[in-house]
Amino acid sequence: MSKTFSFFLGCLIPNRFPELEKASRFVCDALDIGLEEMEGASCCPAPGVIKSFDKTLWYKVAGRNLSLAAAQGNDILVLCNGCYGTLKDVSMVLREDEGKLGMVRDSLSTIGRTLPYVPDVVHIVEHLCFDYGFEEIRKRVTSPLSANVAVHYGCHLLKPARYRGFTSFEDPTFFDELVETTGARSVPYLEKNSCCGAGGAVRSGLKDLSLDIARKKAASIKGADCIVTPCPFCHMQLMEVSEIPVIYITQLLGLALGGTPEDVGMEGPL
């Protein structure tokens, strides 16, 4: 259960949610998963922009990624669904093609860099729903909270399956049981299973439309006092057109595990 992990925060929890970093370090020392801090890991690099334009690039910056970890001997945990999304898929792809491996290796011998083995790459969602355990959790859990919770997903913690293999991307349970082991009810609505809107670049591109969609999800959402999220890119859009506080999944859990809201970073209690 307990494990130590190369532990990637990507980019956009350290420029604009530090809060959600200090979440998820609290919740990992109170469950006793190590953390080992990535020194000189760079943007994933994001799948709805370099990918779109230079896939090898993509790959490479990627495999750089990966060679960090597999430098400290460890599988590397992300925070982040586009991260995730880079990272998973890039590290599949590498295990399955010697091509690319190839590649990504040569690349990695201009900079002085090896990649003797490709890391495994987990969300810390996944993490704690399939290695942890919910059992375990809820046996830590010392202030059970009783809010109504709507639970967003996002896309590529889901897809594409091929490269997931947990789980049904039709009708997921995961997040919601994991969100329910912190006394919390999990509640249905009607866009629970659709994107924020934010990905792909479609937020850099047509934020008026990437916004339109993001409200058509909140609209949706009734008798929730929060929404939880599992990205903080998600997280960062639905927070520009929400009614309701929407708050991390380990700022959630944090709480449950006796935090306060100092400890997960945040201004008060649900």
Contents of the next structure:
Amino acid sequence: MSKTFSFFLGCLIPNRFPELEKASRFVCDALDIGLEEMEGASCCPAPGVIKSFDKTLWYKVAGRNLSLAAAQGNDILVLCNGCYGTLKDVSMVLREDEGKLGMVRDSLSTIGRTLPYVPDVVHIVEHLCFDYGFEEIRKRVTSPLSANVAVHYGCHLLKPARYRGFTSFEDPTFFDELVETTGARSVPYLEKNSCCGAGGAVRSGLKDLSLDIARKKAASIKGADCIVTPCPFCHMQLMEVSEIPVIYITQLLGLALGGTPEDVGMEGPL
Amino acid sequence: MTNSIYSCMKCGTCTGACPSGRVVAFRTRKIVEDHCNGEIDLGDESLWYCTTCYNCMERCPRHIDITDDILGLREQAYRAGKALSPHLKVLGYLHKTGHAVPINEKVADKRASLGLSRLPPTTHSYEDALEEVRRILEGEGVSGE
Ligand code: SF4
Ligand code: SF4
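Switch from the form predicted on its own to the form predicted in complex with the partner chain and give that structure.
So here's everything in the complex, that chain up top.
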């Protein structure tokens, strides 16, 4: 077993796209990445609405999720740019701001929980690219793919840069490299580094505006067989406007690692 | 290093970087200017046009935390009772279920057919965990009403 994480599901993955949960469990199993369930975890909480409304609340609910992983002695693995945006950013703030850490600890003590240390928060794409490594993945690919892929990074995998630090946000390549470990080819497109339009509570509050932003992005994709996303929220958004299939990264990887479409929650082959 | 909004040099980089500004009349630079002038209308829907993509904040040559500033204005709008109703509904779901997007029967059935537990091992499966989340929310004045 290479490493064991506390597995943070969030909301959209378990409650709207369980097929992506299935694919992610399949890939972690195939790559010997250990997953410990975070029993009783909640919403991260959603950075769009909750961070906009009340930052104190945002810190405290996120702090409770962090405390569940700390009790297990693990770092946290997330599958969603939104969960990453909340849990990663909160973890970084709590490390540099003792006042906020104290506030979160006081809040936790009222519900009988503690935060002895602040766990690391890792996005599955970040882990696979920067820790697990492309070479190790390539060694395990048994069914190479040949698709042309439009890679979508989304915003909060990369920004705010002060809390990321693994790459430049302007023209990153790590996710393309991950996609290409499967044999698929990443094709360039004009709006590759643009936002999908869903975040910041725009989709939940102002859906037309949000989909207009997504349409602009999708319309610039040329010569691709599918879009690959690292986030269920971008995924949902792009599915609504895209003429080509939208696939989550662990679905693509799962197929290359020898999984059947069923193993990765797909109705048919790519 | 972070500078105050008053260090804005009105270059417009933020507006040029904004995904929302490309599809609606939303001018990030104008928000910064209006905030400097104390002219923000907390009831203006456009405060909610920002996707929090952080492009403006990353690119601002004056290193102003623009996105964080907009989030601060939203917090004021929420406290002034000017939040949008769909957003209040999301907060209500969080109080009711521990999830901003709760499960429904259809997805629970789908989970089962995929071989996953019918309910995820979250607040959906643990009533005492949901109580903890509610206590935190209620401590911040969120009643779920
Ligand atoms: S990018 Fe920065 S300096 Fe330029 S207009 Fe916007 S806030 Fe002002
Ligand atoms: S963070 Fe908000 S205001 Fe800034 S560029 Fe992105 S959508 Fe526009």
